[in-house]
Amino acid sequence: MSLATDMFVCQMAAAEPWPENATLYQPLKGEQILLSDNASCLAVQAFLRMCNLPVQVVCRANAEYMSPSGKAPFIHVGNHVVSELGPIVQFAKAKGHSLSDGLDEIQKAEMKAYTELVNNMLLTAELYVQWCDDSTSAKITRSRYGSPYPWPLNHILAYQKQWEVRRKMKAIGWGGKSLKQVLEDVDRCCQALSQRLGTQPYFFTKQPTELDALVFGHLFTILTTQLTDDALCEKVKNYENLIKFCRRIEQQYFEEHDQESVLSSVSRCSRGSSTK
């Protein structure tokens, strides 16, 4: 879209209040959704809850194909359909809902840098583990991704997705990396996040920002997702302040809303129990 079209859409969005029947679409929670999509969906849910914006979560087997960007999640708000955290943040901001308006320009630039770090490191690592680690892709990823579809379509779609992700990894220079190198990248990212967070409750102020929603979505999902081994989870568990950060957001924004809290999953993982 052109800049003029983007401005028009933002103006139209701003003119309409946030409806009570806003809907967030994501892949099937139990049997289909993968680590990276689950992290992205949780980050969007966290952001909307931090903004106190109501949304109904709807799971669809074809959510990826329904999304205007081809990526989950996406929201349907009034006459608008918006996908992925960044555009959803901008859409909410156009309606007067922002978590970072109180930051100065230096803080906003720093928040942007850490946002790019998370997307470039954690999200990419999640995709790598899912589709480029042979053990994980064979034992978990392909069967989950194709689970809603009949044979042979389930295999065709899974192998097509794997080919797309591996091609992307080669394009960004990750194709030749080993799993050990990817896990080292994750550790460096967690170390940078841990140092920035320090003893603060959130990354910049006493209140959460969009970065807190993004980091929570990825770290919490890594801590609570069952994989072939605990190697990825172990990298996050090395940083106690990040564990406490995840507990804090889960308690404040999810535990009171959800009938069944997953806080215990983080506690078990932080104590070193197996996710197998």
Given for the second form:
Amino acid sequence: MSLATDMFVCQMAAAEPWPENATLYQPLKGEQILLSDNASCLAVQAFLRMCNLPVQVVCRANAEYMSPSGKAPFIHVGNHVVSELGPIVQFAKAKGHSLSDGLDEIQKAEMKAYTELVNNMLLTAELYVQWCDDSTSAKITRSRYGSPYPWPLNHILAYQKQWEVRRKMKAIGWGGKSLKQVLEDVDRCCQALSQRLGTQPYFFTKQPTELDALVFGHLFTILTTQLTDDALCEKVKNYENLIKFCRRIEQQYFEEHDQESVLSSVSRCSRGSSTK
Amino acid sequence: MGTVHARSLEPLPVSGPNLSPSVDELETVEVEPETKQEVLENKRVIVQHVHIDGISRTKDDLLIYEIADVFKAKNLIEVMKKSHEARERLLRLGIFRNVEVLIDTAQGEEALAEGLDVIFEVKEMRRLTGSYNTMVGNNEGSMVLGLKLPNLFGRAEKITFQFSYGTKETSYGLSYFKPQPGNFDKNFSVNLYKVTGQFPWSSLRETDRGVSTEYNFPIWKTHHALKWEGVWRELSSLSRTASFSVREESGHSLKSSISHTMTVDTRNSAILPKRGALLKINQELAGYTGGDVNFLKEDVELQLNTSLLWDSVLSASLWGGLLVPMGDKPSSIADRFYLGGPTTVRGFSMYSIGPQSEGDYLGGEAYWAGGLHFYTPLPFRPGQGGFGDLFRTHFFLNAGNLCNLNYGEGPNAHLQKLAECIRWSYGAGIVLRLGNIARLELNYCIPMGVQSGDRICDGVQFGAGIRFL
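What I would like now is the form predicted together with the partner chain, since the data block earlier showed the form predicted on its own; can you produce it?
Everything in the complex follows now, all chains and molecules, and the chain you saw is the first one.
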């Protein structure tokens, strides 16, 4: 998006408050969604929950094509369609919801750096493992990607996407890397994140920021997704504080909502009970 | 010996000056001194030989069918008529560049007195012909390359290939056509294509990649076509500001459909006919041969023309269509009908009638449209006999409606829905005929019955196309 359209969208966005019927679109959860898309979707969901912004999650087979940038997920808020975590954070900020207001300039720069690290290392590694590793691609990725479509479209689209991703990998220099090298890169990235996190609950201060949402999205998905082998998962499991970090966010933002709904249904029956 | 070159069927003088003396020569001894004027229509002749000269790769069995009728001629006028018809049939095969007919008296030992030889001198088309054009259209320039291989295996098979490379889009098509020898109207063809279209009225871009096979055959006076088509459709929004309803339709789908078309056409011309009628009924069933698009589509086109006094023509036409989605998925924007514009209901913008969302027209599942036209030659007939004959003035009345039906209700409710909120328009204009395929129109239109959401184009409207209401 050009600078001018950015400003315009922000002005338009600032005009209205966050509506009740905001919707998040992502690929089908059960059969279609891939590791990398799931990570991005989870990151956006975590961010919105951290900001306390209500959003409904809708699964569509063509979510990737509906998105204005071609990448899932995207949110449909009022008249606006915004895709990917970066622009969504900007959009929420324009509406007055921000998690990183309390940070000073140095911390903001650090956050940007770590965000770039996750996007360039972790996300690219996920894409590599999915599409460039022949066994994973053949057994899992291609059949999942093409599952909503009839024959022969499922094969055509899957191979087309694979070709596209492999071409992009070559362009950024990852084409020559082997799986071992990629896993080592993941290890280094996790090491950097683990060192920055240390023993703190979140990356900056006591409150979560969009960086926490992003890291949580990727690490949680890697830990919980079953691939042909567990090599990727093992790399993350080496770092205890990262696992604890994921569990903490999961408990606070994802289970809390479910617990709240259980509690509120109980309260309806017994007329009055305080929520957590 | 006299020879007659027959290139076109022109009326011959009753007394043929060349032939009578030679026929007289063959009569028995007593020849009356004065030249007898023979009435050729009554002169019995037998066609003994029919030659076709100039064949190199065309197979004989194909040609025998086309020229068989010539043998049945009983007199000279019939011979000329049948030879002319055979020449037309040979040209229709599309494998000869030109055909000339020679009618001569019979030669050789078994030549009878009244025997005739008919000789067709043909020039076959080259094995490969190509064409190259550049086209400039709506903010786009493109280069079009065409290749044609006529008469591939000797029985009028044809392969055509067209490739269009443009600044915005690329499209191509490959087609194989094979007629049945002896029955050119029965033919089948296989097509492979990729076509891209941009539809600004819906903010939609559609790319179709498909394969289709089609079988045409006549039954008595009607013409039928059976077609199977498999298309991979890719839809996307044309701009960032597309409405969300259109954005929801983005993505890929696969349509596999069987369709049948019946056509009865008794008009004297496809563009600006003076008399005759056209009835075309088309059914399409998608989904039961694969793919993920399920629907049944019906389409009807009716046109009646009659000539009135002083070269004027009154023409009435009626179009209608119905799309019934089968299964639980709603219909796709690429399958629905659209209405409005200079080729359908004049006075409205292109395809800008009916259900819409934020300015993007979504099309409808049912429609009807009717038109009443009165064509006259240009006033004071300038350029009569030449260029002026290509123009017509016309006065028109168009009406139509496009909507979505709730299929749960009965037919009465459907008819009621189609009858309310009718859009209609009237006006006058000039029509220019382009060859036998297309026409241009410049009209002054007054639209009426405009509903909220429709976009109108009142005043002067220009239209170009092949199929007009």
